[in-house]
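Next up is one chain by itself, shown in structure tokens, the form predicted alone.
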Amino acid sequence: MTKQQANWSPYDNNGGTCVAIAGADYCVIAADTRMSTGYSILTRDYSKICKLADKCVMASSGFQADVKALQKVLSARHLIYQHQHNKQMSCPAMGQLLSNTLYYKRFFPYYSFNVLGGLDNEGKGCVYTYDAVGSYERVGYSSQGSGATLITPFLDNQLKSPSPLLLPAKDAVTPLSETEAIDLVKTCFASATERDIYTGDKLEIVVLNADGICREYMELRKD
């Protein structure tokens, strides 16, 4: 009979997904609300969008314990920011304070997988993909976590436009209207869940613009 090691690991998969889309004057970020761990969902309507500032909000799926410390980081990080500077951290800004904070911690990683979106200087949306140890990529449409597979393939289809693969490089915000923006990502969690076993219950999308930031919501099947 051979000896089985009992194994322990520090982090835990989550799953969920995430979907940011950066448009001319807007951001849609949005993110599925089911917790899972292995076959076993942990609860059905967990948030996994974060508001960091007015104009700037962030998506994370993966190990939701280190999710949630990060975002405690980032949150004190800005508050001294506040402290120090009287005014709130512009999106660029808190895009590069994640990438900095994440890489710090890269021989024992945040086992978090994010995408940040909102508004730059200029008012443009603007969306910033990363991963675990903090190598980010300011692009037009980003997706993370265990439905990204199945998602970002159908996004390159319909956002040509600003897509890394299309030559001479395009401006990096797609060319939809706010309206046809969320509606698309309504398509692509409806398809993803059908799909992915982590992926479900309900779709919580955060639109920000001008006026501020919008909240809505979808249900997704539940099995």
Second form
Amino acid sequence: MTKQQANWSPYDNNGGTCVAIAGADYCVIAADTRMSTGYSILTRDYSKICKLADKCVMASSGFQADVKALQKVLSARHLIYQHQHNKQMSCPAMGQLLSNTLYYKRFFPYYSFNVLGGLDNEGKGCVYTYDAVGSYERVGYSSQGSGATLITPFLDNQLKSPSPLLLPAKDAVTPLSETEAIDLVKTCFASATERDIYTGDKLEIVVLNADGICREYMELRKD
Amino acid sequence: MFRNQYDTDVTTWSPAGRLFQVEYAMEAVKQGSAAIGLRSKSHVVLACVNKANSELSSHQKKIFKADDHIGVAIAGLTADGRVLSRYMRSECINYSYSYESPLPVGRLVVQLADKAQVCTQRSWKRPYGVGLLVAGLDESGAHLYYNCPSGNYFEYQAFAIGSRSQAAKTYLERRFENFMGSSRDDLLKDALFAIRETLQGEKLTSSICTVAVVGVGEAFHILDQGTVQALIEAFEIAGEEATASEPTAADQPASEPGAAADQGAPAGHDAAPMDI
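The form predicted together with its partner chain is what I want next, because the block you gave corresponds to the form predicted alone; please supply it.
Starting with the chain above, the whole complex follows.
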């Protein structure tokens, strides 16, 4: 007698990759725009990036229906926060809210792999990385999604700070300039696109700094 | 008279067919400091008088944003007003979440009215002691509504509630026919003039009034003190007495108002206010 298996799953994986890098006074958040299911492409032009607050942007890969639902919940909660506090949520605050929201559905999770990027209360870049049920950590850079296994080792090589045991302690944020960080992200995606079938079409890059938010696009291989 | 015998419960009718507890709740609105609203085709302005209890305290918040396209000014028990504006915010957010579009103002005021009506028909509740001037913009244009503790609501071109609101209403009645075509600045000017009417000679400064606007292409927001003071000075209305710029010819009393402007005012002790 073999164990009975489900003949239907509430989840699907729409693929895609997200990356975020924190700088001294900026944050770069990027994601590809391909949405797939199985071996097919659903669309080449779908944004996985959502602005949650003035200083806080989230990129999510995984099951996009759950991602959309999660984005709506967070936006509504942010509105409530603004009514009660008369100000926008800071990135660390949103980071905690996202974690709580994910854990709330611990027993029927959002199939959403998130990176949160923005500026902290001091104006420094910050990146938070999550698993599907809300475990999170502030880091200097992160990658999630189907291309993460290809990108993370490369970012480790380029950005990882030396051992935390060294003195003086090194900052999590990268010493790279904004343009250098954007270039690095473009390189990451160009490489990931070569080997990951779910990553490609177009790259959407959002940069958050003291001047505000700006968005740029780069073409990727469409095969 | 009979009034005292039948006024203990909100669920008790008087022999004349009135619910005194509801009427007493409407009295509470009249005791609050003044709030006025006026609208044109594309904008709605809310303004209110902010009187602090003493020099040492801050003043009550009387204007609340419910959503980008809806705001509310209250008069009466501000605690009740706070609770209702929290309800309005919640309804706006839930509607946007479900329908990805802004809640039509007319729907919101009906929900508010129904909520108020519940409190007039439960023995363990009391009516809300606050009048709400709801200003909003939706697909069908700019709207101004008045929600009263009885559960009634009316749409207005311009209205004033709270203490000494009759003076403001008189001013508005003279001018309301022009409001539909007014520009945003004209509306603001009329709002500030109307507020000045309720002050009975006291000097109008931005520290005792609050003004908020919503309009086509303009989300609901409260104007900051600096902007309001600049408007007051620009319109030269800070004067101690009524300026001569108001037409003295239109001296008729408020007894024959335009259809829109006066429906909420009690006509006297005989007619139940809710029936008008």
